[in-house]
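A single chain comes next, written as structure tokens; it is the form predicted on its own.
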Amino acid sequence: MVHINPKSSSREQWGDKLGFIMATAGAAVGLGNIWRFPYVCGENGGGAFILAYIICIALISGPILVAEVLIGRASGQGSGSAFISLTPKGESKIWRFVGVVGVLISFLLVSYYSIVAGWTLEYLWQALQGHLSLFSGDNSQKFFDNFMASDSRQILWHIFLTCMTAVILLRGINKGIEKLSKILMPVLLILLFSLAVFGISVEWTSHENPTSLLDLKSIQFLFVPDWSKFTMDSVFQALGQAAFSLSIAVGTLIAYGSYLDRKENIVNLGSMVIAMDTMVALLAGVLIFPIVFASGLSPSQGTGLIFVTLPNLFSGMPNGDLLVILFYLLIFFAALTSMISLLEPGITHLIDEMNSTRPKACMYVAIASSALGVIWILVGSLQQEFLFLNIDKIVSNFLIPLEAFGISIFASWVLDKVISKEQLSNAGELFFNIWFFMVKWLCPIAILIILVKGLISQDMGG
């Protein structure tokens, strides 16, 4: 016997399937798509890595995405309450813990993700003022170092962005998340596509030598399979990238699923989200690598590429003032859509568990997230970001795999099969059987491998 919350029938719903697709894609598309995926792809065999990534998406991340949306829609609740609603009596304690951990993960993520997202606002603000010279030559590294040394400016942007996100969420699912996602995601895709086309076709002068960015070397680096670079570690990288690129196990998909109409096909919607997320990651590579290769540099991972290398390179390109504005506008949109998706699970949890109104829930979550982010900034600057970086490792290497493991076990071993069959009835019997097998056996085994490897890397300082 399962317990469905009677309030779920009156729950706000997405206006249409496009709203759900755009909001969920916005949750998946973030800063990691822009800098991490292209670099990891190129360093691990290009096309070979892409093939492995797509296989891992189909076998692991995709099935768990379906499971989370299914759990959210079946219960009509966010992550903190959904598992209890769908659990037989006497078995709810551990599953309540699993649900609450999902909310905790999203809260921890957003508290420091908003700090990095705030950096994009600083750069966009400087670019809008026409300060392109700040990003040229040695100035680029100096500007970044000076900004990182300024706790006050980081705190300002962090709080501003958190409050902006809370105001959007205050308007609810239809007028807030859905309406904005339908605007931001198409604009993001147009910006990314336009910059990618420009990046591979423009003539750019690097030092004394004019160079065409239409250089097949950069495209080959990203797309052509290089099996000499594809190792067992590449398989683990593809597995990890696939597992965490779609915002699984952070409470977002369950929360978003709880607002999804029961007539919608979860599998079709999930497939569209996966396709959009992958397309953004590949387009980011098409944008970034031609510029980096034309400059004679090697691709670098992480914040240095986005906040030091690329601004410097844009300053040497025709129409650099406009390009740097468009680039950071693109990065900001990607960060904002992810911020929205990371704050929402906590808000949904307060509404479901404590009967809070949305305005109060938004205020509480925003204040708590802002306060924790300020602590990360202050403690991080005093201790060379030691705590900040280790919190990120704990979330990425331990909490997210653990939560994903719990979700896969719940969906296949605990959840009444009649419920999951009903939720996926419009996908067909064959698909359901395949999905159920993957969630029951393949996903837990793969996630355990990721978890063990992450813990080993943590112990080895990796």
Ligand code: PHE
The other form holds:
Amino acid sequence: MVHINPKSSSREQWGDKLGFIMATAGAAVGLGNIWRFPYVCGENGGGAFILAYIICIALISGPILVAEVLIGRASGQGSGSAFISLTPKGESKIWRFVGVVGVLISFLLVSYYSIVAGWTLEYLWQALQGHLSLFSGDNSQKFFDNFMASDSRQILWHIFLTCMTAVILLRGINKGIEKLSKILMPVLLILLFSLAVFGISVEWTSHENPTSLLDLKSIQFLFVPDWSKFTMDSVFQALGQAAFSLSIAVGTLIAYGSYLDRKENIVNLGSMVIAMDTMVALLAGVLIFPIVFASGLSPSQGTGLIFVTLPNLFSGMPNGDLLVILFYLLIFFAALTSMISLLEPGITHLIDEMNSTRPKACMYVAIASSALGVIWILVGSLQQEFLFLNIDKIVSNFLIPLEAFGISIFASWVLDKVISKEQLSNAGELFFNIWFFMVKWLCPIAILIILVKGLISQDMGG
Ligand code: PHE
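Alongside the form predicted on its own that was just displayed, please also present the structure of the form predicted together with the ligand.
In what comes next, the whole complex appears, and the chain from above leads the way.
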């Protein structure tokens, strides 16, 4: 017998399918697309990496995304209780654990995601005041280093952003998440598109390396594979990026799925989200590479790419102030919609499980997440790079794959096939069978390999 929450009939729902698409695309499009994708792609053979990334999305992350939305919608509950309410016996400690871990991952992730998102606000703030000289020449690295050394400013932005997100979430699914995503996502796409067109069409010459950008070298770099830089590790990186970028295994998609109307076609909506997410990542590459190439730099600049190299290059261009503002506004919008989606699983959990009201749940989650972020900043300043090297590694290389493993096992081996078939009925029998095979065999095996590989390289100090 399947236990469906009696409250689920009175559950708030997305106003329409566009609302779900924009909110979920908002979750997917984030720092991962604009910050991480371009440099990881640059380090792993450009087009070769893109090919591997797209294959990972099609075979692994995409099917898991569908599984999560399905689990959310079928149960009408957030990750914490979705699994147990769909288990045939209705009680299982393991599935309860898997569900709660999903919520905990989102909580952990948002506590440091918002710190990086806060950096974009600092840059935006400086640019809005016209302090462009902070980013020119050697100043750029100095500014970044000084800012990293300033705990108080990082704490300020982190808390400000977390509270701002909570205030949006306070307004609920329709008036909060949906309404804002429907505005921010189109604005983000227009901004990104305009900046990318600018990136490939501007003729910009630097003193050291006068280059015209119209040779489209960068576009070639992005789309023509360089197999010499593509290693086995690139495959793992592609899979990790495909999981992070689609926001799988953190409770977000289950929570968002629980607010989705039963008549909607999960596969169609999911495909649109995936297409949008991939398009944004590629456009971010189209925007960033031409500028990096024209300045004679390498595209594999690591994390400094968007906080040191790019502001420096933008500030030397005509209308540099406007470019810097638009660029950080773009990243900020992307980060904000992702933060919303990362705080929501915790809020949904408190509402579903603790009978909390939405305002109270928002307040508790915001306070807890702010506090944890402050700890990361303080610890991070004592122990250099602690934050991103350790916490992010644990979350991205260990917790997310483990949770994704649990989800694929649940959706294929545990969940009654009648339920999954019914949820995906409008996608057709053939699709269902292909999806089922991938979630049952391909996903768990691929994820296990990743996990083992991650543990081995950890042992070897990698
Ligand atoms: N997908 C987001 C990004 O690319 C990150 C994220 C992960 C957001 C998980 C929500 C949930 O930046």
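Positions refer to the first chain, counted from 1. Here the rigid core means the biggest group of C-alpha atoms that line up within 1.5 Å when the two forms are laid on top of each other. Worth saying up front: this structure is predicted, and the values here are computed from it rather than measured.
Put the two forms on the same core and the Cα of Ser61 is off by less than 2 Å between the two forms.
Once you line up the core between the two forms, the Cα of Gly42 ends up 2 Å or more from where it was.
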